[in-house]
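Next comes just one chain, in structure tokens: the form predicted alone.
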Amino acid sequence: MSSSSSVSKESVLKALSQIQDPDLGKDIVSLGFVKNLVLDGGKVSFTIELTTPACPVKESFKEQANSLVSTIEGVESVSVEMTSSVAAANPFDNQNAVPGVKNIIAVSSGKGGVGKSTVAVNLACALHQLGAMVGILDADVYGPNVPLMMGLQGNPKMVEKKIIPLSVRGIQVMSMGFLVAEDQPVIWRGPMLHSAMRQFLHDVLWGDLDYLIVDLPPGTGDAQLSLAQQTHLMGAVIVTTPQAVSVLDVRKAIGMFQQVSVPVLGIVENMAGLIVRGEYEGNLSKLVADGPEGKVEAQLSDGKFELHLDLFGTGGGDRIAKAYDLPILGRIPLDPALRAGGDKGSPVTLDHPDSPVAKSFIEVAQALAAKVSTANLSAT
């Protein structure tokens, strides 16, 4: 007959060391994820502290831990608590660190019209949905769209010469759109933009944030250079569409970040096809539509059809990823709900989290969080 006295911390840790983190390439014991291990007779309890709440294998880790420890002789019950503590990027210059902000991530594109702001807003919302503390800095001084997309209006308050960002659903937001009238143009030269960027970073009370997502304007101009000079960027996410014209300009954006020593964390391919869903009656054996590059046949099943149309071509993200040895963080399909949410100030990732497009952003957020965790671990 087994005895609870045979259970030891060593046997529990040995069992847990079989769980490998797929992104970090080590087991959770050697990574220091296992904490607060308590033995009470045959009762075992412990905490697994991950490097991000956005970990895509969080539930898998919990299931594996429960199963492995339960097989140890003498164990009667297992209690596993899952927590997270996001690692902070190591700034090269501590004077440029933004107080309380662990990781600053730029979202950029080589050209306008690719949905960069839509990606930035919904990426931030997805990270928040996964449990992270998140802020959004709208760095597009000349065309700030984040206030509209987040449904925010008003003027930030000041406390001891510091700006209090506006907040919606627990997400901190700062934008030039809060400081000027909607129809008032911002006509600034480079030095003024440089000063504003520093104020948005260092004179805003961001609080404790795991991730600050910075929505940069299109191109490779003053805003990008100012951001790279004013603080330590964890890295950049590049947004493209599948078409060749977008890919051409993305190369310039990647080149710019490389020149200022900011790592590119990956590619998000936006507008990656339109999915049309509907129903049909009767015995339908085939449904064919005219696509932008030829005939497209729909998938038929149980009175429903699904048609995939590549309105902006295919393969753009893959070509960039291959050329620069970068990962595809995810592909975001065209979806009317995405546009409608941005226009109404109700991001689809928050308001319709179970929709296919929201799930695409969740996958991007998880992939990005994994890249950040890996980069921070390798820097220590």
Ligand code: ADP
Given for the second form:
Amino acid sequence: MSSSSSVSKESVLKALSQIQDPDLGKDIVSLGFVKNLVLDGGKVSFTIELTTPACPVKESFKEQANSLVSTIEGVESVSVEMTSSVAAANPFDNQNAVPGVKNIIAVSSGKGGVGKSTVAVNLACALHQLGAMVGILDADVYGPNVPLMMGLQGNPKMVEKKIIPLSVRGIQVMSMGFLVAEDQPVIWRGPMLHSAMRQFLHDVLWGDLDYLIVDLPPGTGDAQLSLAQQTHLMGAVIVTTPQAVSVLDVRKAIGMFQQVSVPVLGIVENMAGLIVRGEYEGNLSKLVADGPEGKVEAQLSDGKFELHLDLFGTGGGDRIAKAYDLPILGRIPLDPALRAGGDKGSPVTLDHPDSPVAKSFIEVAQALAAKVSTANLSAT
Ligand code: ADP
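Return the form predicted together with adenosine-5'-diphosphate of this protein as a structure block, the form predicted alone having already been given.
Full assembly next; the chain just shown is listed first.
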């Protein structure tokens, strides 16, 4: 008997069942992730279908699968294909569901100027970079900045009474800014806001989206309520800065989502520290700066220094996370490139994907996608 004939599907599945999904708390075989298992003598091929392309442990799963199956006696080669299929937060037959849109996620903040729109845009770009189908609904009626930040101009077209969202670099975008002239201040009364929100969700042909990121106005007003009433929101992400005052506003924002039964998926701490990089000449053994909370020593190596300053103090997000038992999805540093990119319609996460700030958005996107997968799986 040749050794290759002893390879069985059972032995492959047994080996693969040693791979645990850290977020879902089960092994990948029990979770039904292993598909298309084919044995051809000593050649083994299969697919691992994840619940999101933004899975933080995608590479590690692939490596583990390869090495575990390779050690089975008789296996000559292993071919693993990684795919994904994002679960929907609620069935499409629900009358409030937006057709084709699997997960609607609101990005909110307790107050303006904390970088909510910047986070919403770069988070959407990061999910897109990771392979997801993404849309942005700019519902910040008081300052619809998404078109500017994404470098988008123009007017969406209507087809058979439906609005076609604009598409930029593979991301679908719909914004109040497309409909309102820049120099015309609009006073949004409750009912008007309600019907605009309804139109943006239900009269727009969004197409197939894994994640629709909604940039809400800051605070706890009508827009939040309208959105929560008119569709099934998968969850909300709250953006804050580390200052104590911002932290207070966040408490209100969390309370409001809790009142309308929308789960808060986590917190993004923005402007969490400033990274200053530079070069020096000659011999330098130490570089110390006066930080807001004491002396801060720079890291020195090969004529280059890097200084991390906590401009607004530390731990604001941690305090909130602890008090409300919410995870911190990530921290985004203050980076002038992020502001410049926003102003010229060139999101850093798309245009400088290797920069530290882009990487921090990728981490936030992965943490968020993992949260969404876990919540959707436990709801079924
Ligand atoms: P909000 O939506 O909360 O009002 P914005 O996203 O419009 O805030 O951000 C306000 C300003 O701060 C913008 O000019 C933006 O480019 C800038 N900004 C936001 N986050 C950062 C950051 N992490 N680093 C540098 N600039 C930032």
